[in-house]
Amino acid sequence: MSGLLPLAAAVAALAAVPLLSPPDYVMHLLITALLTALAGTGWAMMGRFGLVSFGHGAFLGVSAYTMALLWNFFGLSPWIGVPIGVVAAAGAGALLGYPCFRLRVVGHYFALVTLAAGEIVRILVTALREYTGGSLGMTPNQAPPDAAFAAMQFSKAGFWWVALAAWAVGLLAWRLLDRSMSSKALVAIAEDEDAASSIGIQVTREKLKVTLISAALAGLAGALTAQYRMYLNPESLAGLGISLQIVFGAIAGGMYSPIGPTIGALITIGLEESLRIGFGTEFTGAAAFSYGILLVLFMLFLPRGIAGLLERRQRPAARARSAAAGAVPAAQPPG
């Protein structure tokens, strides 16, 4: 229950954040960060357990459109359209995983097979233009002013508040998973699939279950992106170049810590911005290749990230103090 104090007083001060009235660019920043954010934490579920996948927009997609077909076809508002945006990518990461780990596609065959899922999703959205708009993408359905609640579609204060309690739930599943069994049963599979199988671990399960909650934590962020935005893109939701985006962030921050990814999604979004006011549309693909050669870099030199350079700087202090509060005073002589 101790854990969760620190989350819920984040929360609680971050919600107030709107109050400030801080610019609309601002806070147009900050949701995007969050729901950057989002997405990252789910990568790093599966990341941190050595299941590494480049195809993470394929989850994003799958949601995203799921929900603004729903709304755009059948008037389904996105407060149900939404969740089953969500389950839909979870089905999507169970469709992907599940035969690759009844076959033991592992490493860099894994990565390739996620890298082709989201290939074949934005390829499969461009295809269907009739209803997607294909590359020139879609936009959700405007709501008349008095339904504005029910199709989802806030003022950015109401859009952040959204963005904040998905990003709690990010956070409160890292947190879940890692005080579950699943989680020991995932650090023995990544070191020894052979030898957790041979203790009993039921390997194939305990990897689909952290694949469907990576898919469904990638799927909401995408949904709200989506949502948010009030436009839709293969190019920006279903691509490779969200997916080395989220992978960037994840890595950047560290995916070993649960405020790892926040960290890279704030990096993330900061240098996406600074390339688009240096560069505008002169140096076209500009972010994709940062992202490649940083990625490259902090594999190199921080494979922990930020949040892993500065959790090893806090250590020495730690224990500092409690070797200091550990020390016994001598004892004073008799008077």
Second form
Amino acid sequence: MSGLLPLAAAVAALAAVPLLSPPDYVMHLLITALLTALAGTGWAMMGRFGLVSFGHGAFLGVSAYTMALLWNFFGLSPWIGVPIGVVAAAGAGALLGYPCFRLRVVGHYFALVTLAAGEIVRILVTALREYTGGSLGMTPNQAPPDAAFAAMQFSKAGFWWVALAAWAVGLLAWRLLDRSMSSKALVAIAEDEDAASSIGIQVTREKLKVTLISAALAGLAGALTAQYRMYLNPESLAGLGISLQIVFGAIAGGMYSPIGPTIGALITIGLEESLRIGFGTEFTGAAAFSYGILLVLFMLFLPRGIAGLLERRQRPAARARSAAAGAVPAAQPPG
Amino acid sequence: MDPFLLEALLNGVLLGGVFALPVLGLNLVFGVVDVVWLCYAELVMVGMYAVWFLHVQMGWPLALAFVTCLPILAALGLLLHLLVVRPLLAAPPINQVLATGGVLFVLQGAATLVFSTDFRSLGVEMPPMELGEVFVSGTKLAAFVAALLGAAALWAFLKFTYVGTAIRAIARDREVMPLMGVDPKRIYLIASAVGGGLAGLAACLLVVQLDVHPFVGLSFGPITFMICVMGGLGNMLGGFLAAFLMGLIVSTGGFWWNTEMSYVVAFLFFILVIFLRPQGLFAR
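Next block, the form predicted together with the partner chain, ref. the form predicted on its own:
Up next: the whole complex, starting with the chain shown before.
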């Protein structure tokens, strides 16, 4: 397991970050980046096999609201609530994925079904305002100081470690999937579903498996984000807007590389913060505008994202070979 | 019959008329160019701002603002095709959809920067009309009639003109038509311009009923896509019928329950339709 060594080393090095006692603002950005990266990693788990979802916000929302409602109404600690939320998100993934895959809903149709699902969750959260606070959002109850740890409400450093662990889980899941037969099967499915099924690949099961993992990771990101912010609202945890933002991060960083979504999260957060400083009150418009321009440019010139760029730099020999064979450099797996 | 239910049904039909135009535009572009414009509702939003700006800020007569809105949006459709869609024609469909998703953000962001997030209202309201026992908003009725006229004009264009015939032919078989002497590039341009123009017409009908703000597209965009898929992507007649079906579901859902839940019901209905008839409700 040589590939695990760099990950373990990176996690160990990153775990020491709070010891440098960086300013709160920097800590906040780093935690947000890790959680954004986790959501993007979850999305890219499916996206790289041509299962493009425009509704991952739904999984963030299902998990985050499950956790927060359990805490506010039943006093169930997020230590238990977050896993339950993750299971709920995976359940939502199964509910959506199983019929889709069974009935061969693919391509545009799959993307639009997930879009509908994301909107359903957003509207439901808004409509159930008696419990969820509707579009005004909700705040998890503050725990008394002596019970703060039990309620997963701790300092920035504490949250950094939680977020770091969650992020590592995401990368680990990616790695485990890549080493399994499932990833080979999924590549075959993305290439040609009928051909894959004719050689004995269980298309529905493989797709469902990766959807469950993807939804669970997105759910973990959603619940932890809500717990970290101590604030939930339907716009930032469900619906088309946030779903497209997740997609943007994963695409910009590169969805075919495990580290891609993390690079994407750093770009998104960095961009957002510099625009916030540069534009002040006009920040929202400027941010959306630059996201959009970048997304278009990435699609036009760099569909494999920043990570794809690094890949090509690293392996000029491979590129020369593929060029000699008449292949297009940075060829896309069809999806 | 309960007059309130009757009113809900009537409003559903009127709402369907409003949904129908963007659905036709999206279907036209998808059927011909084979690309989903994820930013279609945002194009409509730009059109709504154009009408508002020309009428309220510049003091143009409303009719002139409406007439100007159409070519502006047609040009925007052309621009979208030339700058974003054409370079990606050979790319995987997902890349195309994501790029037009990027345009969605660009348009929202630009609208926020230029017009801020304030809600802008045209302040035009026609007197309600009495039809038997129920009252109908005159504005909605006028918009409905205009939508039907627009749809009829599109139908006539596709049916009776040479270019229209070429568009239908390309939508049916994009391999053979180039061999018959039709230049697909030119047809793509025309379809994109017409698709943009339909967004402009939809904008004129919506701006009299809804306040404009940069995120107004999100309120009718998702349901527009769902209607297209329900009718069968690229199937004009199917989309047209599905628009009325969805309008009825939303308005009667609002009658039985409330407006928000009616959208949940409509979206669930959509998902169910996709599971049962993935090729669309009205596929042959």
